[in-house]
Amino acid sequence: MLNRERLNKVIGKLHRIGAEQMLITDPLAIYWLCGKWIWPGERFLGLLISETRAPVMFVNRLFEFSENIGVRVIWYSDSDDIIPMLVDRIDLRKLLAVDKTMAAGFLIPLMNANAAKGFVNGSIAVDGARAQKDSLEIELMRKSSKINDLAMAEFKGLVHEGVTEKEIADQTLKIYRRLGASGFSFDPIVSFGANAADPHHMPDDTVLKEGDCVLLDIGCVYENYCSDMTRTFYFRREPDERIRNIYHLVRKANEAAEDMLKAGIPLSSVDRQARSIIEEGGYGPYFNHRLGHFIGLQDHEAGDVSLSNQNLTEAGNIFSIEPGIYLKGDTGVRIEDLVLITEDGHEVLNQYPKEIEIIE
């Protein structure tokens, strides 16, 4: 059903890029605004919302529903030009707002048409939107996250000596459906020895060693919502001090950084928060990304933690803190939460401990 609140927050988002009315095509946000997936294909899908006038859904008779969704629904078929169609229900005197992912083969032909006075990218106020999350995607998100606490405890379990990356991986799903969840937000990330240098390796047959560091980046989805965390363990033997080291500075890169979680700060101030303290440790160069991504209904959406990110944090945004540092053919360490600001300062949505901790 068609929910009037994020509407409402995404037209109020519109007026300050200038726009009066859009045509949302992202199947990700239509579903946000009204609680209904289609997944198109090449087939056009759009939501046109305006402030003067009411919502209308474009939607191939392929993919018809009988469901009230608040929406009046426009049906067409594959013999019918989509184009004409558009043109006769937008506001050709104004600015259209049109997102990111419209495709080119509509959006072209649409300015072809002279469909509207001008065109900008609103997927600033979508995005913008999204990314203050309500009170139903906040409990949402707490669920998936603590479903990913839980099964990060249960994965753990799967190492044993003589095991290999995919081998773990290949079990992490039945694990999560087990919990509760429909299943992984991101393929997971197993991790042993040097390979945890590379920030996004895919599992494959390297066999698990004593002494070896294990990365287990894992994410969930409950409820379409996405969690996401990061924990490095060691097999069967305490690190040595360098590796106790470069831990110890990770963690503490990424407690100062949730430490200073709240409202109305710079992004950028936060990733410089952590990386200050890696760089400090003389590990710098080796923290070789930005410190965090927003996410919800997408594990990476819209926003980032970086240098280069001067917006604030809102109450209802939720961003991962990953701080890392990555010695190539050596080891990697990574330790990465959800973080949800609130109205009063911020809440940590992962609860698995940060310790180093050994598996036998």
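Numbering follows the first chain given and starts at 1. These numbers come from a predicted model, not from an experiment. Here, rigid core means the biggest group of C-alpha atoms that superpose within 1.5 Å across both forms. Compared with the form predicted in complex with a further copy of the same chain:
- In a rigid-core overlay of the protein, G180 has its C-alpha displaced by under 2 Å between the two forms.
- A displacement of 2 angstroms or greater separates the C-alpha positions of S79 between the two forms, with the rigid core held in common.
- Here G162 does not count as shifted, since its C-alpha moves by less than 2 Å between the two forms after the core is aligned.
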The other form holds:
Protein chains: 2
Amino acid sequence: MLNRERLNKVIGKLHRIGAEQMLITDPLAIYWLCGKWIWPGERFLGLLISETRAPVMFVNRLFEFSENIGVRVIWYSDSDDIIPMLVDRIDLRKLLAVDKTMAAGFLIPLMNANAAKGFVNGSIAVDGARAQKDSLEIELMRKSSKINDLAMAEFKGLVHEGVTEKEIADQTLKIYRRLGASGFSFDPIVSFGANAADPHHMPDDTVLKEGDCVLLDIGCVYENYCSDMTRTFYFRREPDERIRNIYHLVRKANEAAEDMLKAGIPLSSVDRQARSIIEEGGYGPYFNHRLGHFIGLQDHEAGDVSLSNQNLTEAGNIFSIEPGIYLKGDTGVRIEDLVLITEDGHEVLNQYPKEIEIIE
Amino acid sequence: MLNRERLNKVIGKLHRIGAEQMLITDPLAIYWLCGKWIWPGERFLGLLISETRAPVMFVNRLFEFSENIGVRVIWYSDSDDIIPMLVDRIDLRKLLAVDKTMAAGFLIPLMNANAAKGFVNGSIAVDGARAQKDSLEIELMRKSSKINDLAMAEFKGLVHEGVTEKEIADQTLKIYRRLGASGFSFDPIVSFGANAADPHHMPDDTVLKEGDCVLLDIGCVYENYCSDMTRTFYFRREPDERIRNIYHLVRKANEAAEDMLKAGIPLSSVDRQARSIIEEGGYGPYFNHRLGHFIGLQDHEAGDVSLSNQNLTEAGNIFSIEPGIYLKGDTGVRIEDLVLITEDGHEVLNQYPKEIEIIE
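Show the same protein again, this time as the form predicted in complex with a further copy of the same chain rather than the form predicted on its own.
Everything in the complex follows now, all chains and molecules, and the chain you saw is the first one.
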């Protein structure tokens, strides 16, 4: 059902960028606004919102539903041309904001049809509103991360002599389901030894051997809300001093960034805090990604914790804090939690410990 | 490594739509052209191709690689602004073609920067070239569908008294992997009884009962190429005459459409053929989607078999033939194969039988 509070928040933010109407095409934003989950693939799905007119939704008949969602639905079928149907409803005298992910294949014909006075990326309005999680969302995010904490403990139990990354990854979905999650928020990353030096390594047939690090970057979905956490373990052998030093740098960077969190500070300063610690330890060039990303209905939502993001934290923001050090052909460490900005500080959503842990 | 033959095919097709350069952002199209698989998420990934200049690829450092892929790579990091880097390389005196899926968040700033003389949806060039599978691709598509045939037989074996749709779906990945596939081409659809009336039903906790239909719409990925097939079974009880009639209509529609296939016929005529049979049987309104879609590196590629697609079939095309009848609250039947258009006719890539089959 249409959530008027969320809709009004988006329209208020649109107003600030000078737009009075927006064509929302991101299925998750549509779900967030209307509570209706439709995954249209290559077909068009859109919610046209406006300051002055009631919202209307354009849906392919293939995704037919009968319940009232509080929004007028205009149905079309595969043999219809959606562009003139959109042009009919868009106010051509006004700017039209569109989602940053809107596909060029629909946007260019709307432009060619002069459907609006101009076209502007309006994602900042939807994304900005979605970044301020309301209490219902916060509850679901807490629950999703709680399941993820429990899952981390169980996944650790899958690690044994001779196992491959893929064999571990293949068992995770079942465990998540048993713990009450509906699925993955992203395919689990299971990296042994030197594979951990690639932040986006895909589980392969690498066989675990004594002394390897075991990096688990995992996340699940609970009632459509995502979790995301990383821990780095060691198999059967205490890491040597060099590795311990790297681990502790990453942990210190993670904790120092988390400790400073509250509403009203630049997101760049949080990245700076963590990065400085790794730089001072001499590993600056080996932390080659931003510190974190926003998360919610998607594992990566708009908004990041990076040197280039000067935006201020706001109550209701939920993002990851995930410093890492990656040494090609050698090893990698990443320690990641989700954090929530609250009215008076912050809350770390993950409770799984961060001490160096040896898996026997 | 850059596949010059494929690149030249795309450039030739671009020429025909009046464009001399294209910014390709579809990761699969980039893989198809360069053999390099990068999944950039919300980050920018682009391959700029041109009639007169060597191709260049824009890649975030997060996806760093060292092998030579036959294309100059321009690396950027999360703190760089990619737009001026693109503007530098795009020939502003010429039209720029872009992918139909290019995100507005990158396209609008390029437009605002006057990066080109104009912007046009150039997907027809890439998609048109990708729709003509070469011999290497055809081999992989055959293999992927062969695995799918074997998987269908095994999945059927998972059906038993008291099982839920989800329980079946959850066991499929493991079987696919054992048969040599790398994963799903899409999440399997397992629909019991009335759930089969929703063509896109997601497996849920519905428990199987005697007399239910069991619709399995499944597909796997083999060396990045997708399969996709549907069969509808019945559990423990011979369906009554009305259901048998529906089943036979769908089967007849499927086979009549397949039988007529050869190069040079309008895709719409194939849909017409199947649809007429279902209409004459009195179920026209209950076949509420197009007959089929193209497939390859993606489970749904550009090109469809629908009344509105007047394009002619070409040798190398691979698409689905999937008529269905959907009776809300009651039952559903769909029978789907993949087919290849050859120089002198066609080849059905799926061999799994289509007779009514009762699972005991």
